[in-house]
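This document opens with one chain alone, in structure tokens, the form predicted alone.
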Amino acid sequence: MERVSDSSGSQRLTTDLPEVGPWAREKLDALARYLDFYTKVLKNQPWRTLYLDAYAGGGRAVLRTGDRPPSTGAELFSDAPPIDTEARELIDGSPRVALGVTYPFDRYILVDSDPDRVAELQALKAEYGDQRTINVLKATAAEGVHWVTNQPISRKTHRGVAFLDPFGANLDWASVQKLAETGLFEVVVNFALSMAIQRMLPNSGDVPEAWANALDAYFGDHTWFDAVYEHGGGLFGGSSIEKRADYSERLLALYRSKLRAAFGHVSTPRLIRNTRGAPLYYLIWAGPNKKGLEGADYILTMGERIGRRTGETKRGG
């Protein structure tokens, strides 16, 4: 038990709550900044919204001062400074930042696998009571995209955002691909291109069956393996495989191209960086409508154009 600071300042004791690195402030940031956005464009529309938050997790988190990732991927990062204990903030994950906003959504559905989590989120539910309409599963993502695209809801009644935010590659490109075909969402996407892709793909190509498999999840089939691979001339004419100078950017090319097929329209992806300025992720918004591209588009790049005039960050992808 450890004693933190939340967003007001005051003091509480919490157990077990996950850590996250201070570019999780940026990434909540911009998602809080697109779903005030979507709401005050569709609060005097007819449809019903919907909040999909299919990796939720308990609702707060602790912010760590130090750019050291989680435990499940210190070893990433073996040369990171150790974590100062006494400097960390509590920080709103993103149910509450959905439940935050001015113009509510009509439904807010948060899914999550781990028990404890979910725990959280019933209490969290159970702190609104009347004031939102929650529901909270107990499943893997793919199980509550599953359930949600089964429920009554049609492009003629309902308009939705869900955020796709897994630790890692946890997500299935079919969960996606049920989302596009309702018609009626809009995705923001966590790909995490640096913190956990990269790190599936040897130089050699010898990719390990288990990573290989799990990468044509991802993607939705094997295409990623020529994004990263190509046959080069080998010794007395032979051949060999050998990764692509460009596969960074190959791989995100090709998640894009796969989004606007599925949707229609795709953003400008927002790079997120550590604190020492090393790529992680990007975040994608996806959807149907070109009126949601416009906003994802200012909204996601809004942090980079601010870094440009101060000369603080780089713009990346």
Ligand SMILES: C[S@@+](CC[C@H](N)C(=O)[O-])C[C@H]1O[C@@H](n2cnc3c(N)ncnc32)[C@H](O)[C@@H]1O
Contents of the next structure:
Amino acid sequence: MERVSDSSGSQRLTTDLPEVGPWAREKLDALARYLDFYTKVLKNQPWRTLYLDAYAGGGRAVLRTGDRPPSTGAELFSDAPPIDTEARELIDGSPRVALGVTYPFDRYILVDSDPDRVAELQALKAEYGDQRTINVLKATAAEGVHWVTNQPISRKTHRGVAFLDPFGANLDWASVQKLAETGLFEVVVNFALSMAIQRMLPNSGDVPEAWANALDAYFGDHTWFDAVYEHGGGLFGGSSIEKRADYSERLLALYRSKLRAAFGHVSTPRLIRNTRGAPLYYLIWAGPNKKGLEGADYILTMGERIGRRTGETKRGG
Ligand SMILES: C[S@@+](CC[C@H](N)C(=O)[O-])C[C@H]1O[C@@H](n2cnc3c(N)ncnc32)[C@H](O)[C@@H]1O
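Would you mind generating the form predicted in complex with this ligand now that we have the form predicted alone?
Let's see the whole complex now, leading with the same chain.
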């Protein structure tokens, strides 16, 4: 068990809080800037505003300062150096980031499938009392999207942002499509290319059925397969499956083209890297509005521009 200071200096036990890598801060900073921009632009408009966090987490996490993977417990039985020598701090997760914007959303819908995270979200809701309207749902993201899109909302009366931040390729295209069809939602998606999707694509092209089904659901069809693999000339005139050299770029382009077709506009992707500079995932914005696109393009590339100006590499942290 460990005690960590939060921003108010108070101490709490963090045994049950999830650990996140230092790059999470970059993701959350980009989200905060976008939500600030969005709520400022809409503050004098007649629409009711919605924030949907479909993979909300509990609202706080412990930030690791290195690239070490989350503890598995196995280190207790090894002679590896102790893991808790790193400085760690609490950071606000996406629900708190969204609740903290200067011009709050009219309604927050916070969804997570994990009961511990949901209990933390309920405590967060209680913290805000009457100051914010918050729905906490213990549900899958797909159920959360279904719930929201079946509320009495319309483009005439509402606007909203959905943050889609799954672990890996655990986001059904059908849910993204449903949000697009409302005509009122913009999305910020974590496209987990290097963290998850690349790992589901063996060089042989022999993708295990469960992974292929997951990728079909993620992309909404089987087009990912041809983006990744091609038929090469096999030995003795036969043909073999080969992985394309540029398959990562093709998958990113495929997903962006689907987002553009569904929503109308899609941003330049923002690559999030680990502290050694290795790619992890992309943040991609999509929405029905050109002004949103301009804001998202500006904001999502901001960290990279600052990095270039100061001569740093594009690193998380
Ligand atoms: C990457 S974390 C979210 C982090 C959070 N968005 C933040 O930035 O602070 C993913 C969360 O999704 C939850 N989760 C996993 N599968 C889910 C599903 N199918 N539907 C909804 N939540 C899910 C996990 O419990 C976890 O809290």
